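Only one chain is shown below, in structure tokens, and it's the form predicted on its own.
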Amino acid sequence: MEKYQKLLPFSASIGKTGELEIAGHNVRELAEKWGTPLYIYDGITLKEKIDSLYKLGAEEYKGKFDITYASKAYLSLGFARHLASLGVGVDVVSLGEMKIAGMAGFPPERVHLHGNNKSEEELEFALDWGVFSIVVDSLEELAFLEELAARKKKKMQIWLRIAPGVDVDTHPYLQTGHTASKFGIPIPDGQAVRAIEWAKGSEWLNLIGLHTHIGSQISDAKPYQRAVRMLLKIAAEADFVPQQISTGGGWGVLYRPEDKETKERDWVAMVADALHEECAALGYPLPQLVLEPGRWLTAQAGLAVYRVGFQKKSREGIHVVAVDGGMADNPRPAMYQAVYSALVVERPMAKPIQKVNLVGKYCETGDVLIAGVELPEVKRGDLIAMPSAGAYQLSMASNYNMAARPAVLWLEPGSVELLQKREDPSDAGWWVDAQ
């Protein structure tokens, strides 16, 4: 098991029994209580990585620092509990969102809402409720903005989120900083700096920072470094001083042994170097310097747990194991190329002596969760843990082929606690009776 150690969370072990365990609980053990597939969050590491990165946010940057939680990666109201109880803020991109914050105790001055088409009744919910900040998103919506909050008389409170013009080298679909991105307010023709102007003079909208998120699995530190200077750029010609800059999330996680490690320091130290560098050059007090991090927080907390179903072999000798998940709880592979790693829960130190591709149990041919894995002899039955869970996937899950999503645990030493209960197609609820 040593070699998949820098992808499970933080307190795998193997028991007595020689099976694998997460804060000294029995994964099988688990998996016959809750079924499978099975979603095991291990709460050690994601407190750990929380008091990490605020240490490093003290140790390299000379103003305040602050970090805000992502929930697109994933949130449940027993998840954000968790979160709001380690008193990170929370980034949320819609209603049900908001109001999972809301209801798991996160304060308003707490919340952040980001999202390129917010709809009217959401920008009604955040002002009413009095979200710390809105990130506005184009000319359009400040626009639109302005004139709701004029029409409720409450003054808000804004982001920009610029579109810097930077590229990273990470999948097409995870690139949001370049200039024909979806996202952000464009800088090339003035859209920035005419959006920068017009806040500053709102009666109705405080503008209070800049955003910037240029991408997901970022490994190279640099491209932040151009996004902090761009972002800088802009407010000096607009001469505007922010007291809130934020560079987004996207930091690299690690999916196999063999993926090259990233150093979250890096990360934190080169965009708190551009910020030192490009305020001083300009006489600008330090802004508070806010990161977004999702999948870096959650990714490695998580454990997705298999059953083990029919084997086959092709033609082609091509070796076929498949398991009771796939693209329904994890559409990753399919959606984004995603490659995974997976160990046998039973024998986590067992050597691998096949490469087997490892098939989800839908309608799809592309419902392949990771092609030419190496595992060891599999048989009906036996659960299969896959690292690095925790992010993008049981937020982007479905009910294809009318799939009951899976339960959710939360472990610590001593506990478990059902974050969600595995749905059931014969609940009401799942049903509207035209009748």
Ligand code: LLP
Contents of the next structure:
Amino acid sequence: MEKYQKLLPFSASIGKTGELEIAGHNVRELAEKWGTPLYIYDGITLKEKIDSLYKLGAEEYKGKFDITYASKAYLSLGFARHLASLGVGVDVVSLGEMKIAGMAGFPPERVHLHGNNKSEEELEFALDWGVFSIVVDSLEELAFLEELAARKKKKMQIWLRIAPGVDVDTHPYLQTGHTASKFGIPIPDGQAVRAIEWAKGSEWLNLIGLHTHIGSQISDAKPYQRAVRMLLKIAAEADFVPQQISTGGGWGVLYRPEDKETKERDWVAMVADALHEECAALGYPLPQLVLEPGRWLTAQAGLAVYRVGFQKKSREGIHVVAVDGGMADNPRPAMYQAVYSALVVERPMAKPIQKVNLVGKYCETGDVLIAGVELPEVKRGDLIAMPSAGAYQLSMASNYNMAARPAVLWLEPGSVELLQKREDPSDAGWWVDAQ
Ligand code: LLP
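Rather than the form predicted on its own that you just supplied, could I have the structure of the form predicted in complex with the named molecule?
Once more the chain from above appears, this time first in line as the rest of the complex follows.
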């Protein structure tokens, strides 16, 4: 159990029965009550992560500092309510996310709208609601937004998302700052400077900041420094003094006990240092620094719980253990070759004695949750906990094989709140004739 502590929610412990507990709640009992697969979020982890990041920002950066949560990592109404009460801003990329943020109590001034192809409906909603900034991703979007704002006679506050041409060491699908990325306004052919000059001169747009997001699951802070320098360089070229600079999110987390630890202080300190240096060199006042973590805030707060089903030895002698979830609730292993770890809920202290392929129940060869994971002996009906499950699992979950999306709980000491009901096929209308 000890070696899993750095992956598990902060409130994880072993109860009197020897079983896994989160925030003092027995996980086996929760699984019996709410069914499996079950997802659990620990309120304590989320709150402490937010507090610690604000503290790091205050310690490392001399200007103002803020956090916006990248809600694509996981969002539901109840979850958004908790986040809103914890004081962070929110980054949304669709009408759906924007509406949930609003319903949950985020004031529009705490909301940023991202996206490389926002619809007219999304832009109009953001403009009417008065979100803090629309993060413009192309020259064509800039022109469209200017016309929309002029038509509505409403001046719009914007950031520009710049493609910094910075490579990062992560899965290719998680890189976003490189030269071939679909995101952001490119620099080399002059588009970025043109966008800044255009926005500065616009009657209907109020350019206040520059943004970039270089990728996800990153553990080296140096590329962030390169991105900061690039943003300040083009700001200076266009004679623009930004009030805000955002280097996006992307800081990595641990998925297995053996993963190399990532130090978030490095991330904040190195971004801060680059900004201090560049602004001093240019004679610019320090802009507000805005970080946009998704995974770093929510991954460790989340735990997935599955029930073991049938087991077999494959023809190659591999011990295969199947659980009642898989790629429908967690497509990350299949999409990004993401690796996870697992422990037995009823016996978290038990010594691993075997290597197994922990597989899902869906009709797809790639539906392997963890290949070669070390586990103690398990039998049908046992419960498996997968740590670091709080980011990009549920938000990318599907109904493959007509799977129902799992129930999601929010735990605090003394309280269990249902964030998402287990999907009910009859509510979802799957069995209703669409004609
Ligand atoms: N800001 C922007 C503009 C983003 O596009 C993203 C993530 C973030 C912030 C937050 O990144 P994070 O801190 O969570 O790494 N589905 C993939 C991750 C895709 C990330 C998309 N953008 C996965 O499961 O790993």
